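Take a look at this one chain, the form predicted on its own, written out in structure tokens.
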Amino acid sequence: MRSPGVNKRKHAIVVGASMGGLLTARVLSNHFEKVTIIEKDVVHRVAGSRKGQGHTSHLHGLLPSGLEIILKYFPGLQQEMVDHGASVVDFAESMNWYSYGGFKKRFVIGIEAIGITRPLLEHLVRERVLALPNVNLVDNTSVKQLITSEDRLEVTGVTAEGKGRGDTSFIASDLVVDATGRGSRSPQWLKEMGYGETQASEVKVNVGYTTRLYKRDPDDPLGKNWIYCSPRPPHEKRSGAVFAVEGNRWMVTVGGWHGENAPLDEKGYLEFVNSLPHKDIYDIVSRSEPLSELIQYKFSSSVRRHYERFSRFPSGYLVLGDAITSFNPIYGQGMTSAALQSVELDKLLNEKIAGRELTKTYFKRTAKIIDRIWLMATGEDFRFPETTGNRPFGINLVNKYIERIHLASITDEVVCAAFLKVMGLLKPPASLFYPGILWRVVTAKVKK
């Protein structure tokens, strides 16, 4: 990374401080001589989920990618979250994933893959940023609106207001970017600036799921393995996983799609757990101490913003993560999109793009990531003829493969290995299509 002080510019402003936040902060360090992080919650110095997070008690992946920048980012994080108790493992060699009638080949693969709850990620993460001798945090506070140039080509600020304090407050500023996640303002704002409606794409999923921590014996023969029982679609629509996390525990979250979501009532959730096409979850969950109360949570569509569309749009304000687009929460690529989308602002600002360029540049070269993330997702999405939105064109043929990359990866570790990279972002959803791979899928004897 470069050190502090090299071509700075003056400051810059980030609006949200989840995990997008915090990682555009970072990037921003290397840029900017100061970088001010503004989150509408009080913000506590501890791992815990905040107000405004009502996602953050389920399970959270870290995708194999988001890792990988991650680490890049913060040197010696890793043994930091190992030492908070956090467990490391192999992806491939501590999978136990059902799917499709039988459980996906497992071997070393040599990607790392970490079992952590998100609260103390990003608490760690947050430290780390927070310890920057340029960042800083100012919480408790609301961003109002944004401040512009008279010509309203150019966002020059923002308006913040102290919640319960009254007191508001014009900060002005380089740059601006907004990782507020799904309930970002910047629509409204740049509608209200006059640069009319932001473009949308939704696919809607209603997924529901259930959450519970349990006590985990260190010496279980599970050890610190992931567990994931995945439906095949059309007819089953239920799922569950399991992590190792920190403090001994197991974090087990299952529901479905389409209103196939686990109840709150002790009997019904276990009936949920039991009627998985795979009954490992419901032997750890019937077996092991309850250290949670059974959490829910609901996520009715996939959303996704196309600022790439605009015509034009204000030079200094840049928009990142979910507040660009919300994927379906059960396939876990939020933060590793949020952690490739700042990888791609670095990119820019080392090669000294500005002003209205930069804002193009960073739209354009983003929509690319996203392109092949909501792919992914939504083609998942809709294997279940209940989902709606935009179906692609050939998505049913090209999901027909898909299957039988399941399939094969029962039996082969090839082909097993080329899925996980793609899943994990490692590699792009073509490379599943290379003709070795390809010949291998059509070819394997699969059970039907």
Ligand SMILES: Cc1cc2nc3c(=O)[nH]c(=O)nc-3n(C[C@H](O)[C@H](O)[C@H](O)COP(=O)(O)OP(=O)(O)OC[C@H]3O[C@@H](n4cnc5c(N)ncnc54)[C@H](O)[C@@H]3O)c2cc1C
Contents of the next structure:
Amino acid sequence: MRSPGVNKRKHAIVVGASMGGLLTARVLSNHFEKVTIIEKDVVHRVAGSRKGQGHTSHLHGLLPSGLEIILKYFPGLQQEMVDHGASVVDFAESMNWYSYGGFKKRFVIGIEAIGITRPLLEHLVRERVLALPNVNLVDNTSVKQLITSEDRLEVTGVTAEGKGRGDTSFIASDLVVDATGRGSRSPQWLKEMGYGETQASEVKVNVGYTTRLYKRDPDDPLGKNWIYCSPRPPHEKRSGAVFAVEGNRWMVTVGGWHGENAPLDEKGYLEFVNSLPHKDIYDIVSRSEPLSELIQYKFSSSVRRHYERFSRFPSGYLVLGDAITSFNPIYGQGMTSAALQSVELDKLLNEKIAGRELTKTYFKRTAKIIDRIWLMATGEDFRFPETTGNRPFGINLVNKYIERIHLASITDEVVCAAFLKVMGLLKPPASLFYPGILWRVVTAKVKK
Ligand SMILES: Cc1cc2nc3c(=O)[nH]c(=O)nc-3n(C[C@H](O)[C@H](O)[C@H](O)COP(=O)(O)OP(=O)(O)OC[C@H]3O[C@@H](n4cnc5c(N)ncnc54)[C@H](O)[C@@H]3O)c2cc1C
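Switch from the form predicted on its own, shown above, to the form predicted together with this ligand and output its structure.
Now the complete complex, all chains and molecules, led by this one.
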């Protein structure tokens, strides 16, 4: 539906200046005269983790689909990443992925992957966004409430408070996007506005992350290859990953599901790394010089908020990124999910959809994006009997098939390529069931 007021898009507010908020601001800058990002932390214009995003000190892989989107919105950013020391590699040629008793087949797939820390990635994206003439960042300021029209049918701005200053300001806007992450107060705000409870799905995984940076010799025999060591559920629960990141460093993250956290003492940590299904990560940590302390992050559950299920929702108000769905981070989907949502928002605004229709269509379309990512992530999590939540229908059967894909990927390049494209969110999961792939998977001679 074309709204009569569609040409009057003056001011948009994005709450949260992390990856979800920055990508949203980039998209909105095409459609609004002015975009204001409001962030509760002080944002230093350098590559570093802030208080409100402690998770960003841990290993962050950007899936190929997310990289593709970011490079589309920020042409030339890949070269900037490389200039800052990030490594660009072929996704499949640089892969050392051990799972189900073997390494997946390595070959050139023609899809690029990037080895970069999350703070550097975010810094480079942020600098590009803040260089846009109509985007402005207000940091050290927390959004406390939404302002609505008298009938509460429309969100018309936000109430923001300068941290430590106690000054409250009322900022008017035509659109507010909540990108405040997992701790988003949208459910509470909606309830206070009389819209009722937000339905949510939760899948408990009790995942632990322990991360450390190590010195990387530029002549290291491993080159800039990435390592992922995943468990064979349900008995194995430990996993680990290593990326070559800027500053000639390895970023090593180990952990696991359902309480399998690597201890923070040296001896316990090394024993944990040595107990992973393959020894290649142990090999790196035992021969490399540590450059940081061990840091830990605990992630209890994946949480999805079903804004698409509201029969009434105020116009001028959207939610994006982890604020809608916070996925088990082990699958590296969060930033790409946020990027896909921002692309959808861009499309809707290009279609000149506005008002209540914008809200309704946005949540409907983003729900479709989230559906498939949620299914992939929680489906894997339900391989562990300790995982609790709503089991997707038929998941045991699907998981058996995916297990065969993992096994076939050890020897079959075609199956492996199909799997990596789905995992990288470039292709839908249904593509793994296309006849050409299905036949190869079911007839593959696999080691049980
Ligand atoms: C341990 C861990 C590892 C992960 N690894 C990966 C990975 O490998 N790959 C991947 O793609 N994703 C990964 N993720 C997920 C990824 O970090 C998020 O999906 C991504 O940061 C996008 O989140 P966001 O911008 O929506 O929210 P967040 O990153 O949580 O940011 C929310 C922002 O909002 C601000 N804020 C909050 N409340 C207010 C307020 N009231 N007013 C103003 N500002 C506010 C916060 O300070 C923060 O800056 C991982 C997550 C975790 C926890």
